Every structure is written in structure tokens, then in C-alpha cells.
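As a starting point, one isolated chain is supplied in C-alpha cells, in the form predicted on its own.
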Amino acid sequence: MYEAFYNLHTAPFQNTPNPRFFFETEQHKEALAKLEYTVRNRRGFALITGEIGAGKTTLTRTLIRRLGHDARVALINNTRVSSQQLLRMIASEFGVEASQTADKASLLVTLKRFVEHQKMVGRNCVVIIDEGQCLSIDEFEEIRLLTNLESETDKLVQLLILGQPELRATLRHPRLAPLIQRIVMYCHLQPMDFDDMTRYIAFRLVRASNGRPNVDFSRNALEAIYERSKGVPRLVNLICDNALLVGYSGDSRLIDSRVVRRAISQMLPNFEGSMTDMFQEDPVASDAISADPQPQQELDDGRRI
């Protein structure tokens, strides 16, 4: 809608797991980095953890783009079935034909003749679990047996299981210290910090411009959406998005603190007030966006893009 009044090719801040637009902080940067080790030298199993939004699928969205044909994924994000649906909803990832009236003995016996063969052609197989924290103790014992396939030097399968940090609570079960003990690499993602998080925005900017974007953010305006997401993402992601939709319905290239504090105030839901006021518009906002133009000072207070 906005794209072509800010010289935007596609929509930047779309919360989408799109490798295109992954962003490497330190913290992701080391984490795709163990990924990718994981995986390529068949270490077995990996977690990662973080709070809603801080970014764990775009991270394994970019590690599957870059294992390309080196190999084959399963990647499962309905996680709320059946150990056995589970087991059903690998193969069926993997491509591997199962008998709808096979229990759970020959489905392991088929993905262990599958996996053999991938390893025989030089292939990875990897199974990616996101939302681990909905598994049950029982799935997560099935996923165990998975950890079990492998041959005399190396783990056939590799298993990355993705989850928000309670899932750390349900790993520590005594029934699961067999699967704790098989993790080789763990990582917490956090949210990032206000340097991170406005490179955050120039990147996304410049990676969806023609070239380059026209359109600036005061400084106060990142402090702003700072301190509404905290850093994380997902959070950012939106107030961005509608802070750009803000500055376009008013016929300005400057996002500066008054369009994101409307961007927030009146598009953001707001749980903490009283539901006749959740989605009614701030006056403060309102009027603020419509008022005299802002000082001087934040004008130039150190423009982003």
C-alpha cells in the first residue's frame, strides 16, 4: 500500500520467516553458525530457545536455505498430535511412504531405511520441531528414539527442536534426562538492544528498497519503538509496519516519536486498559500528529536511513 511513496519494492517489516530478510546480530550470527555445524557434521541435536518473536524460525528458515541440496528436512510445526501423528507427520516431511495401519515399530524401521540410504548419497536428514513447548513428555520420548538412529560413526538424523523458554522446564523431566543427555549445542535467543534494533530497521529498509529507501527515522522515534518491543522482532516488525502506514496516510517520509506513539497507540491492542478503550484512538496522539511540525530538534537528532 505504502511501498512506492517510500521507494519500497516489497513490504519491510512483514512477519514473515523469510531468509531474505534475516538479520545477523552477534547472537543470531553464533546460533546459525552452531546450527549449521550441528547439522553438517551429524552431531545429533540442537535446541534453541527464545521468547515469542525473537526470531528462532527465521533462523532455521535460513539454516534450511543454506543446506540447500545437502539435505533433506521435516519440518514440523503442528506439534499438537499424537507421538505416533508425529512420527507420521517425519515421514511424510521426508517424502517416505508409510501404511496408514503401520504402528509405531515399522514406521521407525522405514525412516531408519531412509535415513541409511540419504547417508549413503551424502544427504543430511534433518527434522526441525518448532513450538517445542507444546510436546508432551510422551512425544518428546518418541523423539528420543529418533536420536537413536545412527551408525557406527555418525547420527543419521539430526534433530533441532525450537521452543519459548518454558520449554527449558519441561526438558528438565526425570523421564527426559536420556534425551537431555543428548544435546550437543543449546542457545537462548534475546531480544536486541536499541543499537541492534535500529540496524535492525536500516537493513530491512535498504533490503526492500529500489536501491534506497525515502524515508527517515528520528532518533526519538527509534527510542520510542524501543521502548515498546523491548527489542524483540516480532514487536518491532508491527509497530514499524504501521508506524510506515501512519507516515503514509499523512504525507510524510519522516517517521519521528509523535507517528510511532500514534502508530502505537491506535493500531497496537492495548490489554492492560479497559475494553471500551482498547481500540479507541489516543487524543494525545491524535492531536499530536496533527499539531504545529516537530521541533527542530528531533529532526535532526540523527536520521537512521
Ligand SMILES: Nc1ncnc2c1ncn2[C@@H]1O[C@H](COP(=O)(O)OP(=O)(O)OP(=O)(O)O)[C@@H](O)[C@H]1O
Given for the second form:
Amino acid sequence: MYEAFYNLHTAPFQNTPNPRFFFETEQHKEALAKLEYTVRNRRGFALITGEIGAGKTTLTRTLIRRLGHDARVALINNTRVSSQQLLRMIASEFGVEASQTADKASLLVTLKRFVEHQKMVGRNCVVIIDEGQCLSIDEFEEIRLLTNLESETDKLVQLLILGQPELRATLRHPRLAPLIQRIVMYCHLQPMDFDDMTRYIAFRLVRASNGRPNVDFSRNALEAIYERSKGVPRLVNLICDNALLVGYSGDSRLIDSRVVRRAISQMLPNFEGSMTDMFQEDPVASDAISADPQPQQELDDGRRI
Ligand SMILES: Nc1ncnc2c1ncn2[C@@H]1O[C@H](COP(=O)(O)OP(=O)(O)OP(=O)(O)O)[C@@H](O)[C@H]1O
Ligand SMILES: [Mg+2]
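For comparison with the form predicted on its own, would you give the structure of this protein in the form predicted together with the ligand?
To see the whole picture, the full complex is given below, headed by that same chain.
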């Protein structure tokens, strides 16, 4: 609703894993390169863990777009299924016909035929398990069977597993040692640091604009966003989206710290506070509004974007 006001053609901070808005911080770039390398060189198995909302799903969508027609991808999001259902889901994602009654052995035979054929026609087969932290040890063992599908020279299925940090605890289980030994690439996604976050916000604004977004974020505003979001992209998006809305309602194209604090107080419940004050206005925000008689100062006190 505020897009035209800021000279934007779309909302810049939507919380969707849209590859068009993919911003390459050093670590996102490294993670993407590792995933792409694993697939294109048929190395077998890569693992990415990352903090909640740090960009794992966005990474998978960007990878799928990059691979384009070079790969057949089975993307598994819903991992709350039985281990046999998991193989069936993978087959169905690949578009492979498998009878409802097929047991594990015949499912594997069907999958093997499919991946061998894809290799012959020059395509990679990729299984991406997102939300890997929801998988049980049994399911991981089932998945390991896929890593056994190999030719004399290559892995026939590239397995990419992404998940929140607790996934690492599951993978430490002794029964999964054979799977862990097969990991060829690993990285962990952290939230962004302040500078990356600043560039991230600028990037998304430019991407969403018709050339030049007509909006400024003051240095103090950026610091307030960082303070609350700790650089987690999902939270940065939430705060910025609401800050743009607050700015628009106040007819201001300068997003300063007062605007940000108001946005935060209205939209993000403070779970550290008590239940009664969770949805009340953040006292810092209201103080800041009355205690800052010279908002113009922020224009001059440091970097703006
Ligand atoms: N590198 C990035 N470039 C652009 N946007 C990003 C990036 N990383 C994350 N985001 C944004 O943050 C939102 C949350 O990211 P995403 O859903 O990918 O996180 P996640 O790590 O999969 O979270 P969860 O642990 O909850 O599954 C995305 O919808 C996207 O808009
Ligand atoms: Mg995710």
C-alpha cells in the first residue's frame, strides 16, 4: 500500500524466499557455492545448518533457479512423514510413478532406474530436504540409502540437507556416523552483521524500486533495527516493512529511529517482557518520540541509505 509513496513497484521486505531478492552476503555466497558445487560435480552430500530465519529456504530456492534445466529436483519440506513415505515423496517429487503398495526395496529400484536415466541424458538429480531438524534418526538412515545410488565414478543422487542448529545434535547419533562420513560440504549460516544488514536493506529497496527508492534510513534507525533483529533477515524484513508503513502513515520518507521504534513496538511482541506488557506500546518508543525534538539531526549524524 505504501509502494508508490516511496517510488517502489513492489513491497521490498516480504518474508518470502524469493530468489529475485536474494542478497549475497559472504556467507550466503559461500553456502550457495558449496551447494552448487556438490550438485554440479556429483559429490553426493552437503549439509547447511543455520539460525532460524537466517536464509536456508531462500538459499534452496535460489539454487533451484540457478540449476534450471540442468537438474531434476525433489524438494521435501514436509518432513513429518514416515521413512517409507519419505522415499515415496521423493519419487513423486521427481515425477516417478510408484505404486501405493510398493515396498522400500522396489521404490529404491524405481528411483535407481530414474536417476540412471537422468544421468544418461546429462541431468543431475538433487534431493533437497529443508527443515531437516524435523527428521528422525530412522528417516536419516532411510535417506542414507539414496547416497548409495552411485555409478563407478559418480554419486547419482545429490543430497542437500538444510536445517536449524538442533539438526547437528541429531546427526551426532552414532547410528548416523556412516551418513556423516559422506558429507562433503558443510556450512553454518549466522545472522548478518551490521554492515551486511545495512547493505541488505539497501539492496532490497533498490530491487523493489523503479530505479531509485524515494526513502532514507538514518544511521540511528539502522542501529535500532539491528538491535532488535540481531541481523536475522526474517526479523529485519518484518521491522523494515512496518517501518515503511509507519513512515507512510506519518507522511515521512525519512525512516529514523523514532519510526523504527514505533514500528517495533506495534508489530513485534516483546517476549522477554511480561505477558501483560507484551502488546503494550514499547516505553522506549514513546520516550524517544517526545525526547527527540530535533529529528533532523539524524540526517547529519552518520550514514544513511
Ligand atoms: N540472503 C538473503 N537474501 C534475501 N532475502 C533473504 C536472505 N536470507 C533470508 N532472506 C529473507 O528472510 C526470510 C527468512 O529466510 P528463510 O525463510 O530463508 O530462513 P530459514 O533459515 O529457512 O528459516 P527457518 O529456520 O525458519 O526455516 C526470507 O523469506 C527472505 O525474505
Ligand atoms: Mg526455512
